[in-house]
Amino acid sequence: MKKSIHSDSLKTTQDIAKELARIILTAPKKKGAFVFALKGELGAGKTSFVQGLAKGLGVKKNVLSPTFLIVKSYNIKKGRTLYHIDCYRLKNGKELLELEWKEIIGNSKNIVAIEWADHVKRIIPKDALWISFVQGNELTERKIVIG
């Protein structure tokens, strides 16, 4: 089931992500990593969402999109790790597989946020939570579709 949420500001987008972080931290563990598959045009709010997610998970560092690094990791509560992945420059999933992808998604202590997940759709786990971002009429307005 899809859920559509209206965000009228950067803060609202980040607050939505913070709430999802709280839910994940209290959810029962599953077999592999919890994966957020994010999609949307440039400037649609994907990185802002990940920044809010990171804050909600307790990350104190400044979170920027790892466009050139592709993968950035952050230690979070209870020995868990947040992986922030940017697939904008990738042509296909094979390139991500070379960056320890299977190990990352296979670890139940990991939370993975993938920007431009539609670029590597074939290797995204079936149970990933897909989130689409669409920029609204106003500069800060977004429609966030979860599911």
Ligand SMILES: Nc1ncnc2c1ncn2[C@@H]1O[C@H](COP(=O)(O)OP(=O)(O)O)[C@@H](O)[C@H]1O
The other form holds:
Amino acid sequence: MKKSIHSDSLKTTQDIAKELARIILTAPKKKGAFVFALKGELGAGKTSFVQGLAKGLGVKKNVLSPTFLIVKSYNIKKGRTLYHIDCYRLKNGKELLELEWKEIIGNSKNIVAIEWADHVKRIIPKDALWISFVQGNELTERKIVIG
Ligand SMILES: Nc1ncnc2c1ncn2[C@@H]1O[C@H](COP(=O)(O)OP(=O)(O)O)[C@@H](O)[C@H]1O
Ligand SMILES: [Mg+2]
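For comparison with the form predicted on its own, please write out the form predicted together with the named molecule.
All chains and molecules follow, beginning with the one already shown.
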């Protein structure tokens, strides 16, 4: 079931992400990583969302876009790890498969946030949570579609 949420500011978008982080921390999965598959145009708010997610997971470091590194990881409490991946420059999932993708998504302790997930659709797990970011008419208006 899709759910559409209206965000009128950067803070609102990050608060939504923080709330999702809290939900995930209290309901850990048994099989495989929790994967956020994020899509939306440049500037739509994907990285901002991941920053909120990281805060909600207790990451103290500043989360910046991993565009040039493709994969960045952050330790979270209880031996868990947040992976932030940016597939903007990727055409398919081949390069990710070479970057220990299977190990990353296979570990239920991992939380994976992947920007431009639509570029690597075929390697995104079936149970991933898809989130789309759509810019609105106002400068700070976004529609966030979950599911
Ligand atoms: N409601 C909003 N939600 C998210 N970002 C917003 C919002 N309003 C304005 N912004 C701004 O839009 C930009 C989003 O950039 P970013 O998160 O890097 O996008 P993306 O990763 O999708 O390219 C930031 O400069 C942010 O401050
Ligand atoms: Mg980004």
